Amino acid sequence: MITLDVMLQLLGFGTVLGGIYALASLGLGLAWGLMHVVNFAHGEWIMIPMYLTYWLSIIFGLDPYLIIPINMALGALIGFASQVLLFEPASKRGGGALMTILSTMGLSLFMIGVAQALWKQTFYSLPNPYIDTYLAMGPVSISEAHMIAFAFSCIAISAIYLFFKKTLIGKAILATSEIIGDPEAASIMGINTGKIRVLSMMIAGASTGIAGTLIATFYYIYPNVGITWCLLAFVIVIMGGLGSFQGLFIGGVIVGILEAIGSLILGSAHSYILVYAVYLLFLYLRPKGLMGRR
């Protein structure tokens, strides 16, 4: 029988949770609901931070969260990288949506592929003081690591999402997106698409890096553990709805408090069976997601 107090830690842990699987999709969200890049390889960005976050924090001994600025410059020079030399050259050739596709898959190949060569597929777990001390909060009690990862994902999507709606920088992304704005028009008013592409994969980038970073602390790292932190994404992103934020927000914890339910009845091993079956029932009543605008 589940007690209120059972609930209770559900809910509880389920929302911390998906606060954190709302920033580790808000990469793949930029990526596909601005620039119509339908991003296969957000998985291993997300995994690249993880293992500078683990040797940064072994070899020299570095608090993983002071890590976060570094890992924020690496995703942004990988978002840039991939923009400037695969998917950027990728559209011009023609082929459309699928080219991009294609491109991004073979990225996620090749990330995958360079890290099982430098780590095989040895499971690494970042040494961390905060995992094995908890928060009480009447029945509810979560680890240090998860709620300073909850905070710290809540202030990033927050800062993003006002870096978006009250600067000149962030209205000019907007207003070339596919989804919420019209490239065209913004091209005749004068802003340079190209320059707006990249800097948009850039923050997307920025984000799977802070994303990458709070992971580590808690989740397993290992050469295909992106396939996971991907799947979850385009969950969360499509039950959303494309160019949300909000509804990025939402799903996220709908998906952490499914995968805390589902724990509980199927056990962790299974648990992501009923995220999944939730997410076939979204596609069917409502394709374009919670809050989606197309």
Given for the second form:
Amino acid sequence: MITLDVMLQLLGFGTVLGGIYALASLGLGLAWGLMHVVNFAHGEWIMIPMYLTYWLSIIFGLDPYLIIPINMALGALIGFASQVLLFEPASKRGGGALMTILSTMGLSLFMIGVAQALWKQTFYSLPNPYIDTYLAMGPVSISEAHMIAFAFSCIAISAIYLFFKKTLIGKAILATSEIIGDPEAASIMGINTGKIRVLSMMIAGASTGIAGTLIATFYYIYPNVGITWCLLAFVIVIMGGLGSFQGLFIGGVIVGILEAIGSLILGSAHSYILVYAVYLLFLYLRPKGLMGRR
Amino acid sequence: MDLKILKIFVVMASIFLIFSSVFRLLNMYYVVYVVTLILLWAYLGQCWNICYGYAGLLSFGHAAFLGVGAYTSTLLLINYNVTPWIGMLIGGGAAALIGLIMGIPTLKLRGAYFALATIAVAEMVRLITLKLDFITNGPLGLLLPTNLSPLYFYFEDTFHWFIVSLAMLIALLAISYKLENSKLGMALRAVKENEAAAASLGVSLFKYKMIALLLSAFFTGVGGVFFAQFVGYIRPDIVLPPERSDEILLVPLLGGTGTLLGPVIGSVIFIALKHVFLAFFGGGMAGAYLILYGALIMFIVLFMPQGIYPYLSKILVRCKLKA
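Coords for the form predicted in complex with its partner chain, given the form predicted on its own:
Zooming out: every chain and molecule, the one shown earlier first.
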């Protein structure tokens, strides 16, 4: 029976989950909004840090939150390698934007394959004290792992937002973006757009590093985990609107609540049916998203 | 249909026919089976090619069409005893309906939106198939009855399957050829070359893209029915997983997108590679196929975006010049 308490729990948990989703989609939003790379490998960029978190905390007994800087570095490295070795050459080969998208799909399959080969189709879950302690606020009770992840997500997104608005490099990146700025004008003003593109992809990678660490504290870790997170990120970026930070939070919270409702109606394994259906409706009615610029 | 293309079709069909007849006479049915697979994948690849090669629509969700076609006809066969020959039309129609769901929200938008919708719709179809387990038997899937006759699209002899798949491929290639040279084909080419220019000349982008998508979806659905009858067993993780979509798109990419013979060439290479991998890893190494597919896609994008077809036709031209 759906009582007021259940509703409050759904709303509360949905909001917290949405905040975490916002961070999980940040990397995709940056890569797409800033560099026009629609990154189908985004989910795998999250999956690799999840595994590193697992192994480091199992082998060295590290607290998962101490692994965040390591994963940021790993994420930045993956972003750097992908941009220099794959995305940039693919976009220069001609054949249009669709070829770059195809190359990200290839990278995604390759990374899933490597993960399956190395770690098999096993479901790992990170043993940590945070997932079993619950914080109760009235009728709403949410695990500590989710709350900490939510807090980190808010801090990380605000930090990146400030970086873009306040620092010179951040402004240069925004100027180079095809959606917010103008790459040609930026290069005339003396900005090295090639370097900026690599740097933006590294920032996108680092943000997936943080997201992967946080998600690993409450989610199962398996080779195909990226598919779900990649699709969720697409849904959130489209709903929120390309090139908008506030939009990420709004999209994230909508998806979080939808998922909570979906798991109530359809069962948790099939909750995404509702999310995807609303997503298609969004594409039809408002493709530029709620806060979109285009 | 002009003579040159007719000649190519006849030559291609004869090569396949002679090849499988020889191996059938040698009683090597496995080879005939592999050739049938090659033809099936060439067929599916050409379906994807209608979408991407002709209309510039990048689809990551063709498994949805394949699976919906397969499930529709199989459910009709099991529950209402409808022959899959009719089920083919209904399955194709159901797949086209899924195409409509993908197309309506996204075909008016440019860029990546269509690709995003395809992957979401494919995932949705997979989840719904799992959810409706009282109809689809969930993850366990459906076993097709085996006491069927050719009237019910079932053949004892692998060679007969081969003949049907060859007929399907040739029919699809002929339709694609007609399509390429019709008003629709020209409009699609114009759309692919320069969307803005085509639109300014009064070409209705939405209509033409939608027709291409629906045709592609319909024929993929029909291919799904063949797949179900041929394999005899359908399950969400056989006909609906994302990997299946990736395999379908890999075939024309390897051969050459936007060409008639590209998918056929691509399919020969794809099935050969798949069997080499099967021989080496025997299904024991998880992820080996995905590594192969991913590496192939990245390689094609970086080093031969046109696929193998241009290289092959160059060699053929050189041979002709020498002779």
